[in-house]
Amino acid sequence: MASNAAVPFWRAAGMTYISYSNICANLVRNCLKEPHKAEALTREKVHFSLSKWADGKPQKPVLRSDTPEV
C-alpha cells in the first residue's frame, strides 16, 4: 500500500504542479521592486499559434497572446 506522507503538499491540496508553479511565479513577481517588476510582468506574456486541421492539411493558423489570469 502507498502511504500519503510521501505525498507533496500541491498534489495533496488538489493542485497540478503546473497550477502551483504559476502561483509560486506569480508571488515571486509581485514581490519584485520596480523596474525589475515590470521587465519580469512583460515576459509573462505567452505567444502561440492555433491551426485546424482538415482534411489531414492545416489551415491557416490563428495568432495568439495571452497572458496568465492572477
Contents of the next structure:
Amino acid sequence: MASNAAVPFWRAAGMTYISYSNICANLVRNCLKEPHKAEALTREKVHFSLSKWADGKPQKPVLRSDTPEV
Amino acid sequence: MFKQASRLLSRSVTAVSSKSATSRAFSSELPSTLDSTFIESWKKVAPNMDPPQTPSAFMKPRPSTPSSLPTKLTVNFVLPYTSELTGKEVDMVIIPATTGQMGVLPGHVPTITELKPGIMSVHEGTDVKKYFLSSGFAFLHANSVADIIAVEAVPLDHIDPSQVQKGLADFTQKLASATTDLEKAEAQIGIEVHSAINAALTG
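What I would like now is the form predicted in complex with its partner chain, since the data block earlier showed the form predicted on its own; can you produce it?
Shown next: the complete complex, the earlier chain at its head.
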C-alpha cells in the first residue's frame, strides 16, 4: 500500500500538499474537452493590481497576472 | 476585543433608545443560549451591554448519531468554486482513497481519508453518476454524513481521451529526461494522474 510509506514521493521531493494537489487539478483540467476546458481554465485565472504607497499617495498601479499578456 | 465591545455597546444603546420606533432585531441577533443566572449577573454588571454570544449560539450542533441505521447516506460534495452535492441523500458513494477504492454505505465507521486522482461514483438507486477527482479529502461522520472535498472534479464524459494519451506520452518522456528530484516528482505525478484518467475511461 502506497500510504504505508513514510512519505509520498512528491513530499520526499520537497513538494507541499498544496502544490501537489494543484498540479493534479491542473492536469485534470488540461484533459477536458473543449467548451469545458476553456471554462475550467478561465475559472483558475488570477490577476491583481498592486500600487505602492509613497508620499501619502498611491503610485501608479501595476497589474500582475498569471496569464501572459496577449 | 475592544472594537467588539464598543460595537455591542453602541448597538444595545441604539436598540434601547429606538425600541419604540423599530423593534426589528438584527438578523445576527439570535436567541441567547446562555443560562439565566449568567444573564442576570451580566445585566447587573453591564446593564447597557448585550450578553456575549458564543459560537454555539450561531452554529447548529451536528445532528446526533441515530441509534438505528439510516437507509440513506447524506453526501456533501464541494469544490473550491461550486458545491456539487449539498445534503444529497444517496445509497452509496465509492471514493478513490489513497488506500484503494472505498465504498461508503450508511453507518460507515467515522474516518478521514486522503483521496488520490481517481473515479468517484455516486449510487442512487439504479442511477450512477461518475466523477473524476484530482485529489482531496473525505470526512465520513458517524451520523452517516460524508463530506467530500476535491480540488477539481469533472464528469467522466467531459474528458478528452486523446489529450490523456498525449499527456501520458509527454510525462513519460519528461520522467526519462528529468534531472532534479522535483522534476522527477512532477513527471511522476503527471504519469499517475494521466494513467488514473486512462484507467477511469477504459475501466
